[in-house]
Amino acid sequence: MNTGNFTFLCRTKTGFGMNALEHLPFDLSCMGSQKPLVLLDNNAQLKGCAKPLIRAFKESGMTLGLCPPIDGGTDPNIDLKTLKNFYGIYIDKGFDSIIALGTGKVADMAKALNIAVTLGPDTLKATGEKTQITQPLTPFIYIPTGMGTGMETDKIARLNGKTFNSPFLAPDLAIIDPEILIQDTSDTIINAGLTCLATCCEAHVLSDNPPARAYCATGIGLIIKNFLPLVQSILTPEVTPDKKTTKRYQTNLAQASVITGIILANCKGLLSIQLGRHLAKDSTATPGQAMTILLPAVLDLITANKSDLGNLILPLSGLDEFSSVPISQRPALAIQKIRSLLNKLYQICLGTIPRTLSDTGVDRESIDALVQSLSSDPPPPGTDIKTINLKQAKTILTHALDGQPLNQAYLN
């Protein structure tokens, strides 16, 4: 592993565990804030997630504002009328910080609002180089109510097709408190869990960034120990989940998603992530499913030093199995571990979760068309994938079609 040149930046302080919310007023005061504004979605509002947050500020002497809940549906676009309304509330009432209570669209809305209230709303209209954020923004707190995909703590903000990329867009603080977590749907958990797994696994193998690898190992361990048990507890009708155990699974997975965002902010060129997002547009798979299906072929093809791939066994399986497997067998076993997880998920979900590309509706005849569409679809700013040629892209898709291992070296 080359450790000669690397940078690693984590701007997000993490508060984790019971009573983590109780420290929030103190943390905000240290940032110079006395009047935070809370953004949340309909689900968080209906499940009463704001109540523990309000209690945490009861004796703080601070003024806590609560915006009307936004629609947290599947449409990724932000309602600009709502954003303008929130901007007016923030400015007119004199708020001085932003809290995002929820995942996904709530975090994007909070980042867009932060740009507007700090740099002016015209910044959101800028294009090209003018979209660069080069100065600190208003204090921004992220409080997940479930498992996210990592974009919440990434340094990327998305506004209806426009992308802003700056370290200052990452939250200053992420609070993970089991009291505020609600039960996600199994579809949400599966997509988020697989997205986080693919991100952490690829960065662990391909990154030459030692701090990032340490974060990746922690994220992978949290997912391996909590992801499948949580999905199984939700989808097994004859099993009554233990609330305490389920809450522990949720809390640990929320932490894994926070870690994933930090990885995304520090490790560019994650091929399975970009390919998976593209593939999801042309198949029945969600982005997270597509990423994990492609991941074994990506790792097998792109990894120049196979010992880096073999080291993935340590976070995937633990020290005992890592030390008991011969070095020469570790790379193949790491690939098999990822495929075994997909197979187990397929079993738990009674065949509704794809294991291979063919399960997603892709057939061999459509591979060439997919490869060509990849070359004509440039990645968004800040997420540039590794440069691969069309032959390599076709190799990845072909081997992911039926999950067969690659028995060949790196293709030039």
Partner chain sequence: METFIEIKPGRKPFQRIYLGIMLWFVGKAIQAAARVDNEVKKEFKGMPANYTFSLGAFPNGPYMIVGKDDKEKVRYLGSNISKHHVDLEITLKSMKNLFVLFTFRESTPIANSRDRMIVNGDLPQACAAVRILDIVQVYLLPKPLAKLAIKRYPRWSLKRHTVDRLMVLIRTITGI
Second form
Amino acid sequence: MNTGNFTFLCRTKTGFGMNALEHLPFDLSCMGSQKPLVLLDNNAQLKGCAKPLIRAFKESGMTLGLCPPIDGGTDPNIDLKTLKNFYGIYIDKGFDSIIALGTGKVADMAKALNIAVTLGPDTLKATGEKTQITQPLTPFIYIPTGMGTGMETDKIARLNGKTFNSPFLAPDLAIIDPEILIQDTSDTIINAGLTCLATCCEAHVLSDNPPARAYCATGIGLIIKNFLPLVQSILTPEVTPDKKTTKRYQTNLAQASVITGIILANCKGLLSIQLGRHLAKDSTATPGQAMTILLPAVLDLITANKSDLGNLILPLSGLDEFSSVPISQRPALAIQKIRSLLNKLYQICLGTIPRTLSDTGVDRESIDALVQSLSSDPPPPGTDIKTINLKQAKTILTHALDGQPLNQAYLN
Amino acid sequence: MHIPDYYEFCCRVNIVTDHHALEKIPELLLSMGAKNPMVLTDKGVQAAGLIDIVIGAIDNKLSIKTIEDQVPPDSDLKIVNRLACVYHEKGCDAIIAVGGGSVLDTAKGINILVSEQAQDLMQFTGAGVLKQKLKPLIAVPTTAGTGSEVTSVAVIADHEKNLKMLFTSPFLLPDTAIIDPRMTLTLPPHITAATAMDAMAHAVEAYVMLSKNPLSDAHAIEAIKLICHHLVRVIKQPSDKKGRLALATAATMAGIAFSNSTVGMVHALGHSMGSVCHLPHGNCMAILLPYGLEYNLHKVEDEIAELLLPLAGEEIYACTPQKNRALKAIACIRELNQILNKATGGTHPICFKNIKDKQGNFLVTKKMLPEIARTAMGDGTIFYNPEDLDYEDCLMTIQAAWEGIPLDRSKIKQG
Amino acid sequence: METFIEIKPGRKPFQRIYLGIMLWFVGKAIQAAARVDNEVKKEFKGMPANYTFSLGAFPNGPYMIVGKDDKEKVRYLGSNISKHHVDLEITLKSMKNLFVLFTFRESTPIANSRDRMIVNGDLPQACAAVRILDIVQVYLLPKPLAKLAIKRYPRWSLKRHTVDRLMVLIRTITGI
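The structure above corresponds to the form predicted alone; please provide the structure of the form predicted in complex with the partner chain.
Let's see the whole complex now, leading with the same chain.
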């Protein structure tokens, strides 16, 4: 029960739940903004997400600008011509704040636009390391339409290979309103949900940072209660609960996703996240799946104080189970809980998602090559990600191969 | 996990917690583009030698333009106006506020005037009037209790017109809160106990009041755990730096929790006790906390029951039947007060009739209770209380707290 | 739609009319209750002379304003906030929030605890104003609805529930 030396900063104000959008005009006016420009992607456009937003501005006296939708496809790169176009619109029409309606790329685009309109477009041309953003930017509001990548509320902006890193890049306000959420595909939910789980669990165990731990505990609680039920309701429509319950699952998971970004901005060098992202590059597993496959081994290997690992039971299983399990049994149980979740997911998805590294097609012989590839993939400049210890990585990958029970993992 | 239909959460303060956090001030301030700070504090902090530690840590890396220690125990408009002029005259570009609630409130008031280039503070009263970021403000709390380093509120009294001005805006949040154990290391045991119980009351009330939400809950739980684990040890071993850091962190966590949830009747009654009888705030909180929980028990039994885990630990939680957990949690807080009373040689009070001044006179007499109850009816925090309170309810509660006997729960009116 | 468009803020005429009527009713009822009910009288007595307070929605209303005149008489002062100096403003962050409140889907304490309300003015008076609003709601609404709107349904005397209630209703409608 100690606190280490830590720093914590979350510049994002969050508004979660029913009629959240209704507060937006008031919040904008508190930031001195009267005319927001909305960015959205074609999926949000197609599903009519702009409608509830426009409705929320009725009687507000504020004029909204709606940009043509951007392509939210899989290409992570931002089209610079579109960015230039938006910049022109923003400046010409006198907008004074940016709303990103959608996830992933829309948020990236909005962050880049925010840098351009506040500090001038030339700032984007400079390399990430040289650009220090030390002042607040234009008010930036993030309204997710689904679970997102968990990186929208991070303090990092990515622009076609360049990375900008500043707390001022995080949204000033993140709003989750059930009315604006659209049904993600089960693949998106699984990837995002598992990313949240891995991030929150590892940060909870490793950090001596009480505010971060509070966010993690909340994130884990939200995932545990809502993740599997939502996936199940999509994949097995015959047991789908009523619309209201499904919306509640969606809203709560979107909250978890926002929380994940906040944790990522404050907890550096989470191993399961870094390794998982790397592994997913040439694998059938998505990043979220890879992270969760690695998570038990990561937790087991690098937790110096096993009671920190045992404390994970509290957010994972609740007060009663936590308090009734003997301290010595808690670490193993915590890891088992994570494995069980993945196994249960495997069952719900009828075997279409991997539970172990070997399920993704990796075998013992290819581990060395995987570890080698890590050394040739340094963290992107501008981020504060540490370089991975290769020996550690090998142990983790080996143990995650078959998802061995802990005892065996210790023997190796 | 209780998830309300709607909630907001905001804490933009950069929290820097370290055994050498003070040494980070220059770097932090320079990164905000400021290097000529005004150091603001009160006479007590100055006399305790804390300012010397802060100045030593800054070590000529900043050009401190002035050190002002004129802040009174109750923030005052005149002082704010005068210090705003000093800020301009000396060419300051930031404020480092070293102290408790009043110093922080004064710093926030000065910051409004100097950032908005204004003369009259009155025009900024209320919610959401400030529209832009203010000048850099670094908060260095010295009490480990108030949590005002993470609140977006400032209260400044206009003693001439006899009114209190309330300012609410996210822009009032300090840029950085510096949590350094050296700032609380010399607090005597009874003040350590009182301030920690103030933080405890913030956390506990945040957890049971109407505005609770999952994030404020998680902050509150962390704070309660830290206080329960470290408080008695620190009282017995005041030089325990780790414990001091943990308590200071807990106070900040509790501050985040209550400023994103709210406090309720314990604070309504406590504020009134403070203003009518001039009692230390922390003592009021320690005494009133179990009573506030008892009063609301029928509305928030489950929430209070959950608090038993951080308060008493997993063994007691697991071995207490569900239906007894809430009462047990309240008993734990009473027990903690008893332990603190013993550990401080009787200085930490457990009921109001025990509090005496240096001459041995009662600070709270039975005659004062009606006035206290009336004042409490005008305290805004009363609206976040789960159960409604009228004058008789307030009076009944403080009468019990005066005597030090548990509340007669059969007399609580239920709708 | 592939081009940029600008969207002027629309209106919500139905909600505005509904809220206008409700606010008028509440305003008139406060005036009436201040003549009939001792507790309301006492709360108003504690307020300074010429004290006014308003209830409404950000940013452009609708509003209702109630205040004391020079002779300490409580009056409903209409809905035009620009015509009066208001000492205490209770404002919902949007018209929809006010609508939800006045369709009894969210009680005043719940709306307050969900950050939907802002109060600008002196706190003791704000507390008094909220208590006045609570009492008026008990007068105006049938018990099941009133229970949704306030925290604790009060235990009133039979006279207060019947005679006083009737008087408040009559005075509200006739405006005397």
